[in-house]
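This document opens with one chain alone, in structure tokens, the form predicted alone.
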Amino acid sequence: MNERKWRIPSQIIRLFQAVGRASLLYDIQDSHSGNMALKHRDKKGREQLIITASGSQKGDLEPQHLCALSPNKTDFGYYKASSETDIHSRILNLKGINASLHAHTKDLVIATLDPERKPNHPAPFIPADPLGYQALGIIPVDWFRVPSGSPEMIQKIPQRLKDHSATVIQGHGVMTRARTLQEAFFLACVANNSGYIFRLLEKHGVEIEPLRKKIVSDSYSCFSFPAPYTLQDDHSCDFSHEEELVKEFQKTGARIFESRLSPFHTGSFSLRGVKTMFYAPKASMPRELGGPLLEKSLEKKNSDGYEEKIHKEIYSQSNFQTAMHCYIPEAEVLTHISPPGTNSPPDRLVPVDAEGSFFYLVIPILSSPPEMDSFLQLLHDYKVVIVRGGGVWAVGEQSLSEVLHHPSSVREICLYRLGARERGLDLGKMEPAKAKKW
């Protein structure tokens, strides 16, 4: 089949290129890493195979870059396929398997490194956070001989993904199966995200092997657990003649994922309006990749996901005008950090630098599941408040922009105080001597 015939619509071109710029951002690519396919059928019911070509750049993606594989022959174009193309073929023949990727999540894989002679048999990764242990549950992770395209990684990694939804290359990657390529590239961020919240926790002298017991025998006393990946239409928006509105949600959003507030499409997002409120369900929604608007009723409804009854009890108990949902790493690992002089977990956070001591004298932790009627209290006296195992909240009375300084206050409060711990300084010392008596 000549190129003319294999023609890739330009809404796909524009969706790899969109998954490809926002993996360079969110550091999970080098400049040439990875790869990424999508099962296709044309206008003609032709079922294709659309791959990245070997060694293109993710973040500058061309139409030529692209490959469209079908059953007997390749269009290989200027470029060829990616050496991983065998691979990712027997994984889109997965039942319900549409998209899958394959990225450098540096991390994870320092996470997962061990000094054993090789060959062995690594252990899995068990996340010890509430995203990355729904999401992707226990991580197979291998050594390969060859960790790029090898038969024996051809053989290994679809079994592994028949029963999770991505598995680790020893010292490489990882590779993630999902419907959508959108929810591929979420699963890598997930991935990645867990292994820096697992690197913090092993930094900072945290025990993590009683924490993974405790998360494996009962998680549901270690998270409140985020809502399944959904697959929402992301370019739908209930509100779209509001356009100022929309302007204003892209961008917090946009600025969500760009600092780091919040893995892709996690988190959530609200404003309230006279009977109804303007709600972002993925509120880490890069420029280009976006998520779902919706309005919703403020009226509560059995059908409710858990966080949107979270925007709507707030609503119904207070005057805010704004709610805020992120999942903070650097505020996940400093929950379960005994403050100086104590084997507790800590029921506070206290700023240690001139910003964050300027707004809040101290931040309050809560433990998962959240007592409703303390974390309503919380939320009006402090305005944030951090659950171990299930995020940051934040509320204004006003704008978007207002509710998002809180949780990007917060990873800066949470940077400086783990940076200080890293250093060997006495936070103890540092904090404001009013914040002991809170």
Contents of the next structure:
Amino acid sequence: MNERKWRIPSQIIRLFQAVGRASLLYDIQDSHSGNMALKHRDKKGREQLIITASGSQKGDLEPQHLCALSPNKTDFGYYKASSETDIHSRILNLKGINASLHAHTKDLVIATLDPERKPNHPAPFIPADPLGYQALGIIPVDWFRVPSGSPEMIQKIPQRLKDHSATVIQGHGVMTRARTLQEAFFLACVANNSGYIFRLLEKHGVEIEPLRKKIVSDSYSCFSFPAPYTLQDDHSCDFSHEEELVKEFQKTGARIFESRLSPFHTGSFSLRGVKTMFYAPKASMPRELGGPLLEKSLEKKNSDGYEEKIHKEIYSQSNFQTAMHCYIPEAEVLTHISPPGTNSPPDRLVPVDAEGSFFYLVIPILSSPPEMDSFLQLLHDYKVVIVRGGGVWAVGEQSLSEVLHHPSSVREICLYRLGARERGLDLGKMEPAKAKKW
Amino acid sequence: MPSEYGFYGTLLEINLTEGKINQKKLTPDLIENYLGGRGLATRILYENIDPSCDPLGEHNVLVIATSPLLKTKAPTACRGHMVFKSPLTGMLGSSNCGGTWASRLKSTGYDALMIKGKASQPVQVDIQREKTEIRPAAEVWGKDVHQTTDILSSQKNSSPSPGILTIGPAGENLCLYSAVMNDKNRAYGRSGPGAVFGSKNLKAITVTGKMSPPLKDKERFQSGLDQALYMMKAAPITKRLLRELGTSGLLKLIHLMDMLPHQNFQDNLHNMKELDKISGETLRESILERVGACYGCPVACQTHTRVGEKKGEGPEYETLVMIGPNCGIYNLKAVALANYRCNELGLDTISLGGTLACAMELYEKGILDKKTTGGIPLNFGNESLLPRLVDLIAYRKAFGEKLAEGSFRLASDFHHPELSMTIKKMEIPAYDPRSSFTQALGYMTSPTGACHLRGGYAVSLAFFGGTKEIPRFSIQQSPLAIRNMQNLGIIQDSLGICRFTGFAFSTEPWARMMSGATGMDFSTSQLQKISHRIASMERAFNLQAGLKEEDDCLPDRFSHESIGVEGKDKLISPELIQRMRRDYYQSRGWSPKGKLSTLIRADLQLNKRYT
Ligand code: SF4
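Now that you have shown the form predicted alone, what about the form predicted together with its partner chain?
Everything in the complex follows now, all chains and molecules, and the chain you saw is the first one.
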């Protein structure tokens, strides 16, 4: 079956293929799991529901694996379409919703399992990280006797998604709805990231319930919230004449995503020019999906978002040429784990691996929201700072590659430290003595 | 004597006209604001000179400064920095050198040395803690650098042995690109300091001493030192490459990057087989005897070589290319012998190569002929001419009189200044600016004229900067990238450390070592601020010396004759030059015309006198 027969525009096919591949890379699908759907108007103005075919491999979608259906009456396309098409079609009928995505977000699924006798009403999931809490708020969790395409699901899930951007099908996965397919994917990634953070916190003995209570009662004292997800054209580029820079930006964005330094379309990075800065507001950008590449005046404006403001602040007070912000889940977890022999949250991350401890004797940790002067001073002195509830910030003297190296190292340092803890090694002994008084 | 941590707080002032020697106090805030080396020397110079003076006249002043890191264990911290008004450019002359002399100067108990006036007869200065003397130098005047060094060393016969800084005949004869040499073969090469020595009738400065100031916080110093050494051991360039291949190992890499100049920068086309004959690898296999190191340097990039019976140092990359392919010459031994002779006579090999290449182009274009050159067929590739030409230049004999003035004056005299590949009348080093906008802008805005060291060594950022690698044709990234690179260079020159440490790490370990040595709190951000200040200080000097915006420019060739880079034709249009220059000024906080703002002038406290 070729593309023309399914009458699906090529840019939409490419979008599905790109999201499909990215979801495999981010490990929120298995070979055949999940499905995604998009509302679309064809050339004649007729509304269509475009959805992945049943049993299709999301990492290798061919044009024939996409079905263009009538949204409100059964046609031949339904033979092939996902078994969850009816759920998607109802979700897409919600006001302002154009896309929906179902993924096997394994970390979130594990985080929302419970041992209760079924049927039951599982507790909703409260993310303990700024991305999850901001983008998803409290996520409902439902148990279904038949957890795939069943009538209860057709009824319940769209209802849940009236008020929530994501809902968990217990033991199965997440369903998200959004204005675009990219946004739906973003929500699924963020949801899984929250699940991953929860799991690590639990595994490392952090008391989660008091933390969650605090988050619900006063989230602003726990988090530095990023700017909300925006729908800029992900292929727009304000500086396409700077071919080499564009390539650098694309490479950097892809690395952030593929190396899991920040979930899809989260974080930001920039390179400063003389009067302007080149700015990627959705740092984590798989190659085929991209993200907007903007050129912004370095002048501070009242209308600047939180993220943009910090980039400008860094540049106005330093000679750094690059800045980056990533939400590294492992780093967030470590900001909640008290150092050996203490009860209070840490003010520094001490690498225990050889390379990490050489490059960074310590990495400072600040609470949210950080006080700008000390944040900038620490960036100056350490080049990288972790903000509890606010991600990892780094700066570079010259290049994007240089600034990328910091979050990349931080993730590795965190993995080693967490790993050593899991093995029950005595971290107090492993930390260099100098790091304690640094 | 005031005693501070890391430095002594003493400047030795020598007035050659009056024969007077004075000690002056250097206050700690001078170190806080200008560090040492280049920063300290430039500040002292500014306060003691009229920048509009005649560079070869009595009123030129020459300052050499050390840094608080010298005489510590900081790796490569052996370098002195010399500033003066350059006879070649008419702007700030600024030259940096390794070897051992600067460390020995610090052993005498002085942080810096200032030479004023002009002796009526050739003299040498002998500095010791107890006594400094100005002595007649009749015995060594006219002798070459090696002979002078041997004679003065044998005269002193002291322990420790003296450090000897001297000029050769090129400096005595006021060749505008003559060098001041130490350890026989290490050069304060660029900007013509040799001619300034010569114009003052100053042949040599010997230093003997055993002093070193204490460190304030040994633990802090050590933590920076540990990190620096670790990184130098980890980075292949500092660990192995420079030692095994020397800087000449860059030759093929730079060619692969389409950046290697050919025949006075007319193109970048070379035959790989020809390049093989002069590469670092060939040097190692054919003429290298042993490697060597400057004082306290674990890198050891010096190449001690031998051609037949003749021994010497080099050639380094710049010499190799400027006297080699840029003159159409691909004969390693011929270049090495010319290099040896330049060291003996005290000549800057970059400007020498650039001047010869210009003369060759003038000759091949028929602007010069045998009549004007005194019968010399100045064709590209004519390697047999090299020994004779080097001598003619140093002694200003025959056509050497013209060549000793540098390529700009030579080409201008023959009405073709456009064939001089110079910026601010100084010859462009061995990287074609069309191959990297960043490097081009660095040459343009270097305070001393075309210099890859004072202008920022962007080449490393483009080709082997590791994580710091940047695109080489970004119009908008280049101004800040080169400014940052220049700032790093200013910090390195001011701390008395080698550029090559930059291949392993940036400023953080230095900030710690500097804080540990002095007890002052130096953060990386402070070092940045200081480097900005020093850049503006240098600009202030140049503006008073008559610098104009249009002097920060490239020769026309680079705007109108393209070369192939990665399969594309590349040149740098006048509009691009103007745009990048303006952006660069803005990145420094200067006006669109390159003038200093009131704010910067206030920070520099131009009316304040530290000395
Ligand atoms: S790296 Fe080479 S030039 Fe630099 S200090 Fe060491 S030996 Fe001297």
